[in-house]
Each structure stands twice: as structure tokens, then as C-alpha cells.
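Next comes just one chain, in C-alpha cells: the form predicted on its own.
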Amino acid sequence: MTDVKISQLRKSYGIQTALHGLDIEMESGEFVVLVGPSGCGKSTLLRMIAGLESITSGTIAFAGRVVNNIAAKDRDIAMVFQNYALYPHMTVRENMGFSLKLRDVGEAERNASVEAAAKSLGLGHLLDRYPRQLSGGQRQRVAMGRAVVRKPALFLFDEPLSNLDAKLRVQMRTEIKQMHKRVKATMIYVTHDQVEAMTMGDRIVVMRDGRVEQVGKPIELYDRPVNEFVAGFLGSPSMNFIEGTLGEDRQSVVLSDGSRVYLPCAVGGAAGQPVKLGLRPEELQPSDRGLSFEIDVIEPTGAETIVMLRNPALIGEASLCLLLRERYDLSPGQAITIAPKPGSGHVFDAESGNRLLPDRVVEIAKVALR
């Protein structure tokens, strides 16, 4: 196991930047998951600390040893890719014993180090297969046991279940999630599913242009979203935002047909000043004193049901996502009217993105500047 700490660091290509002075610290042992839309920075950032893109400034240190410098083959990492790269010549044993077999690892020590892998990860009956006669999740198996039988002291995983069906990925997440039970191993997992990053990360760091917008546990960041970019980016279905002012109270959001929607509790902001309302699809309910909408289309889902609703008044030409848990009976064309659950509810700053604060939060952090 082994500790991660990234300083300033920054990529760039010519006149672009792709990497923007950026500053983690993972702790040994912990499961990271970056996360983030196409082009964010995130498979950049993990080739880096892989050694197989260049630095432009700033350090990579694993445990306290900046790397910057060391070639990816001595910075005793292993790294599961999105397409398997497995040999198509070798067989499944093979595959996965091959690193073990560079390095001059005896053929006794390393069937035995391949068999422990392969028992734990199921494919004990298939080290004599080639990768031909395996279905996508056994080859990411096999991936996977090839990284864990070199024992090393970080993991990098780049989106490496992009590539197969929902129930798989499903089953996957719990595989990887079990193996790093097991081997206590740093662990850093790229993807773009922030449903990957909710279930999967100890910490999730989410991306944006090259920049870190937030850094947490992933109930902290669903709870306690930094900005509008992270609140609607962690979610499924993602957060609903609807424009309008902040009330005289300051405990209030005054929407654009004038009804009014209250707060858990008074924000920091001005009276007036103009906001975004979020409110996540299960924070909604149907009421009898609400906002009045109409139900566009309905997907259930067996458990759940999604509603999506439309006001063009209200939200213009934009949907309102709702989410049941409960049985309705609802159709298409049909008025409902709903409102927040008490205690829902975020306020976004409209220029800037940024959450408005509690209260008592921005006061604790006015006495902390004094």
C-alpha cells in the first residue's frame, strides 16, 4: 500500500492546458474514484501518476518519493485498461502470469501466485482458455488477476467496464470493490459513471476543464454539493434547477410566476438576489399545495418511477424530473401538482454556480476569520 500525493501539477499541449495546477492527496490503502464528462482531465491525470504521459510541472510522490522522473515500469503499479489488453496467444494463465514471469519469478511460485488469484476472482476453471473463448466480464477477470498477482503497491483502473452490459458492470463493481477488500491495496478508478463513482469510491474527486471542483466522501458530495456543476453531475436522475430570486427571509426561493418555495433553513445572499433552486427528483412528491405542472412522459422503472414534468411558465422549455417510490396512478397530460419534502433543497449562486451556504455555516467561517 501506498499514499499518492499530487502538487500543482499541470499538463499542457503547446498552447493548450489540459491540466490546471491540480492538488490530491489519497491515503494508503483508500479507493479513489475520479469522475468527470469526456475531456475533463480525469484519464490524462491517471497516465501521469502511471508514468506513461509526461508532467509538465509540478510533483506525483508516492509515499512521500516524487516519481516524476521514474519510468512507469519501476513505480511498482499495475493498471487495468478499458479493452483488456490481454495476449491473444496466451492463454489465461499465461496472461496473467506473464509480469511475474518477466521478472524472473520461478514457474512453481508463479502457478501458485496465478491459481490464488484465479480462485478468487472465479476463474479457476479457465487458466488453460485463450481470451477468444471468454466473455467480455471473464476477460476483464483475467485483467484484473493479472494486476493482482504482481502484488503491487497501487492499482490504476481506466474505465475498465465501459465495455460491458449494465448487468455486468453491475456485478463488476462488486468484484472490484471485494478484490480491494482483499488485497488492502491503494486503489485509483477513472470513469465518466458517476453512478460507478457513487457505489465505488472511499473519496470521489470530481473534474471539470481540467480542474478539481470537489473533494469527498460520496454522500458528503450528494448531500453537500460545492456548486451547481457538482450537484447536477452527481445523481441519476440528475438534479432538477429551476431560476428565481432569493426571498427578503432569506429562507426562500421566489420563482419566475411568483410562488414560492422555502428553505430547511436561511441561506447567505442577498435579498433579491437572483438564484438557482435544486431539488433532486426524490426530494419532490405530489401534494395538494405545490407548484402545478403537467406530466409529459412517465418511465417506470418496477421499483421506481420516473415522472417528467412540464411548465413552460415556470421552467421554460426544460423538464422537471420527478421520482416515486410509491404507486400512482398517473397518465401523460394529466396535472399534478408537487412540492419539495421538508428539509430539501439547494440554493445556487446564478453567476457563479457556487452553493449558498447555511447561515450558521457562514458565520462559523466569518468568526474563523477573524
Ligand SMILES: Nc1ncnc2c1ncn2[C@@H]1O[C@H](COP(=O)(O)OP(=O)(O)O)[C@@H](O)[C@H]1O
Given for the second form:
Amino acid sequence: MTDVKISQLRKSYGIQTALHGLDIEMESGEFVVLVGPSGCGKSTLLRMIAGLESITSGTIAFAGRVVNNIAAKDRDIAMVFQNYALYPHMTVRENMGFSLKLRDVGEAERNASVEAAAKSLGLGHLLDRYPRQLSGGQRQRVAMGRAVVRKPALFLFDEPLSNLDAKLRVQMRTEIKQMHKRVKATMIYVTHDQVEAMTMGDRIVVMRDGRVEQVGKPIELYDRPVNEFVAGFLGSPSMNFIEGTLGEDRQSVVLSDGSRVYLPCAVGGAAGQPVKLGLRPEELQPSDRGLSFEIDVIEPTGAETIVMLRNPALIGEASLCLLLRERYDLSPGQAITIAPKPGSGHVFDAESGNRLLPDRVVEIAKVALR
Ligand SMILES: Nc1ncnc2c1ncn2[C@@H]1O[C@H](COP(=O)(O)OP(=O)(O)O)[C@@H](O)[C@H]1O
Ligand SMILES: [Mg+2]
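For comparison with the form predicted on its own, provide the form predicted together with this ligand.
Once more the chain from above appears, this time first in line as the rest of the complex follows.
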């Protein structure tokens, strides 16, 4: 296994800078997800780690050894891409065993490795097929199997599930996590999909425009996003933002219609400071007292109901999204009063988007399972 340390890593393409001096540390055996919108530099970073892209400045080290000048083939990594990149003229068995063949591993040992990997990925009955005779999901499994067979110190994934349909994506998410448990290698996984990031990552690195916005465990990022960008990026449906000013008690936000929303604790900031109040859809509930809206659209999914609300005086033409797990008798056009659930609410500086931190850091109580 291998830990990865990225220090002051920069990448420029001519005058355009794709990565602005990144510092990221990944522990040995960790599953780290790099997530961010398209074009933020995820693939560039992964390709630099792989040795497929030159480094403008800064260093990448594996297990304490700087690999800047080590060729891709000597870095002991395996990479899985979105487009599988299987050899069309080779069977599944030959595709999966190819890297071992290049290393002069004998046929018996090669077959044993390939068969073990194929079995764990449910490919055992497909070993003699060609890629064109496989479904998209099966091809992606072969690409993963080919990586597993090499027993690399580091696995790199670049949006491996993007070509699969929604149901298969969910299934493959679980399979990749199970594979991570089995092979116990360090894995770096790139995706633009925040649900994949939240569900798969031991830790998540959120990137934007070639910079790291925040690094942490999924729930840490969800509960304590450092800024409006991270807050809005993680979570589906995404966080609602309502403009207002910080109350004189610094423990409430005054909205444009004069109504006031109380926060779980006082935050660092000046009374009257323009802020954005962030409320996740599941942190809102119907209430006797609170903010008044009109129901615009209702989307029941069975397990939960998404309700879109309007109030031009409060949020202009935007909608406020509510996620209800209980069932209510609601219909479009109806008036509704809602309030945040106790303990919820995030406040961001309106200009910088940075989170206003609590005066006292309130630790979220962790319930022990034992
Ligand atoms: N070979 C290249 N030449 C010039 N610009 C590039 C090249 N590869 C990537 N870029 C630019 O670098 C930025 C990051 O790209 P990329 O790493 O592919 O983003 P992501 O994978 O997050 O979608 C983009 O602005 C992209 O246009
Ligand atoms: Mg990419």
C-alpha cells in the first residue's frame, strides 16, 4: 500500500493555469474521491498522479518517494477510465491477463490470477468472450478486473461509471467499494457526481477552478461546508440559500420581508452584515409559525416528497426546495408555512461565500453504537 502526498502542485497549459498549487495528502489504503464540476482539473490531477501528464511545478510523492521523474509504467498504478479502453481483438481472459503477460508471468499463474479476479467480479462465465459481446457494465467490470489482476499499489479511477445507466451505476458503486475492502489498496476516484462522492469516499476532496475548496469525510463536508460552493455542491436536492442580514444578536438572520430565522448558535460576523442563510431541503418542515410560501410543484417519489415553494418577496423568482419524509396532504397553489428543524441552518458571508463560523465551536454529539 501507498500513501500519496501532493505538494504545491501546479499545472499550466501555456498561459492557462489548470491547477493552482494543490496540497493534498492521502493515507495508505484510503478511498479518496476528487469531485467538482466539469473542467475544474480533476482529470488533469489524476493524470499527473499517473505520470501521463507533465508537472509544471510542485511534487507528487508515493510512500515518501517523489515520483515526478518516474515514468508511468514504473509507478505501480492501475487506471480505470470511463471508456474502458479494452483491446477489441482480445478475449476477456486475454484483456485481464495482458499486463501479467507483459511481465512474463507464466500461463498457469496468469490464469489463476485472472480467474480469481473474474470470480470476484462476477465475470467467471464471460472469460472467453470478446468486448463487443459484453454489455457496458460487463466491460467496465473487465476494466476493473484488469486493474485488480496487476495488484498495483495505487488504483486511479476517472469517472468509471459515467457511461452506465442509473441502476447499474448504483450497483457498481457498491462493487467498487467491496473491491476496495478486498484488495486493501489506496484508491483515488474522480467524479463530477456528488452522490458518488458522498457514498463512496472515505474522504472527499472538493475542487473548483483548479483549487481545492475543502477536504474531509463526507458527513463533515455535508454538515460543515466551508463555503457556499461546497454547501451547494454536496447534497441532492441542493441546499437552499436565502439572502438576509445577520441579526444584532448574531444568532438570527433577518430576511428581506422582515421575518427572522434563528440559528443554532451565534456566529462570528457583524450585526447587519449581508449573509446567505443556507437551509437543506430536509432541514425544513411544515410548521404553525414560520416563513410563508405558496406550493408550486409536488414530486412524490414514494419514500419521500419533494415540494417546490415560491415567495417572490423573499426569494425572487427562485424556488425553495423542501424534502419531506412524512406524508402531508398538500396540493399545488396551497399556502404553506415552514420552519427550519431545530439545530439546522448555515450562514455564509454574502460577498465571499465563506461560512461564518460559530463563536463557540459546537461539537456534534456522536452516538456510540456499542
Ligand atoms: N491538453 C490540454 N491543453 C489545454 N488545456 C487543457 C488540456 N487538458 C485540460 N485542459 C484544461 O484544463 C482544465 C481542467 O481540465 P480537466 O482536468 O479535464 O477537468 P475535469 O476532469 O475536472 O473535467 C480545463 O479548463 C481544460 O480545458
Ligand atoms: Mg475529467
